[in-house]
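Only one chain comes next, encoded as structure tokens, the form predicted alone.
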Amino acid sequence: MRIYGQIQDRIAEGKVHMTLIDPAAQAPEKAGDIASEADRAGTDFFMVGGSTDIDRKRITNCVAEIKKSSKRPVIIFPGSSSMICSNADAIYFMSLLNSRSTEFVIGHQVMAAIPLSKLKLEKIPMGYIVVEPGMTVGRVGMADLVMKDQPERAVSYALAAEMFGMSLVYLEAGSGSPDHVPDQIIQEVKRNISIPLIVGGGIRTPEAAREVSSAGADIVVTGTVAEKARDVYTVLEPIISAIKHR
């Protein structure tokens, strides 16, 4: 079954957790160790990417080590057009919808289109929306941030993504954000779209994970909390349990 179909099936069963692993944050072997523990903790999918300066060799090696450690699907979460490899299962073909630069709305996508067309890698179109504070992705992506008190603006972007035919909407507070996307924004976006909603950034405790999940996120993403943990399983298992209400 294709990866997007698997995502839909998992959502039909309940909430979904994805572990984000940045190839620039650690050696490939360490990424494999994180994946092994995240798998044991109950994660459903792996996302690989985040940074903008990752070359094909580094991401390929990272994916290879993850696949040695887990049979969970691996989806590329590209920070630029250079982040393509053939050994992942899928790639988010994503547009940073609220960027002030066409480079992140359509430029990298055009640059990657021909190389991607030659790979069997599944392409999953996604609308990516950066919410205050945005952190590094907001700065690098030149995002015109959706402010915490602007749920209607977030809904407008999300509806545009759906009307463009995108398969997913991703609300991002930014890696390392002190807070997650506000509940009201999540609730309003979820109420107005019919495609799956992903929420990431600033989710580092079971309580935060439960809030985001209860507000309407179909998929909850955690990354930094696992990469910085001494014991990945001990940190992730309560978070994943909170998301899935186990």
Given for the second form:
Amino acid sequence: MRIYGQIQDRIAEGKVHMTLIDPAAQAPEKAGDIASEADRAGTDFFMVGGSTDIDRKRITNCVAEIKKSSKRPVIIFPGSSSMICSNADAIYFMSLLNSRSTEFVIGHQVMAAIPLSKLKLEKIPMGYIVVEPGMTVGRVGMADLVMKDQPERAVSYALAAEMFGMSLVYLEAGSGSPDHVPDQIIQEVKRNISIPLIVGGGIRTPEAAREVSSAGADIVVTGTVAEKARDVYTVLEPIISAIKHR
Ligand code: 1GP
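Condition change, the form predicted alone to the form predicted in complex with SN-glycerol-1-phosphate:
Complete assembly follows, chain above in first position.
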């Protein structure tokens, strides 16, 4: 089954967890170790990517190691048009909707369009919205950040994504953010859209994960918490259990 169908099926059963692995943050072998522990802890999908530009070989090796460690699908989460590789299962064809630069709204996507059209890789169109503080992706992506007290702006972007026909909306506080996306923003966006909602950035504890999923996130993403953990399983298992209300 196609990956987007699998995501929808998972959401029909309950909340979904995705583990983000940044190929720039560690060697491919370490990425494989994280994937193996995250799989054991019950993650549903892997996302591979980040804001630091890396070459195709590095991302391909990272995906290969994850695939050796787990049968869960791997989705590329590209920071630029160069982050394409054919050994993943899918790629978010994403637009940073609130970027001040057309490069991140449509430029990279145009550059990637012909090479991507030649790959069998499933493309999942996604509207990406960066919320304060935004961290590296906010800076690199030249985001006109949605501030914490601007739920209506977030709703406007999310509705625009849905009306464009995108399959997912992603609310991003930025990797390593001190705070996750505020509950009110998540609640109001969720109330106004019918496509699945992903929330990530700054989720490090079971309490935060439960809060974000209770506010309305269909899919909760964690990255840094596993990359920094000495024991990935011990840190991730309670977070995933909190999201899934196990
Ligand atoms: C970043 O939303 C993801 O794109 C994950 O953020 O690294 O803070 O978990 P963290």
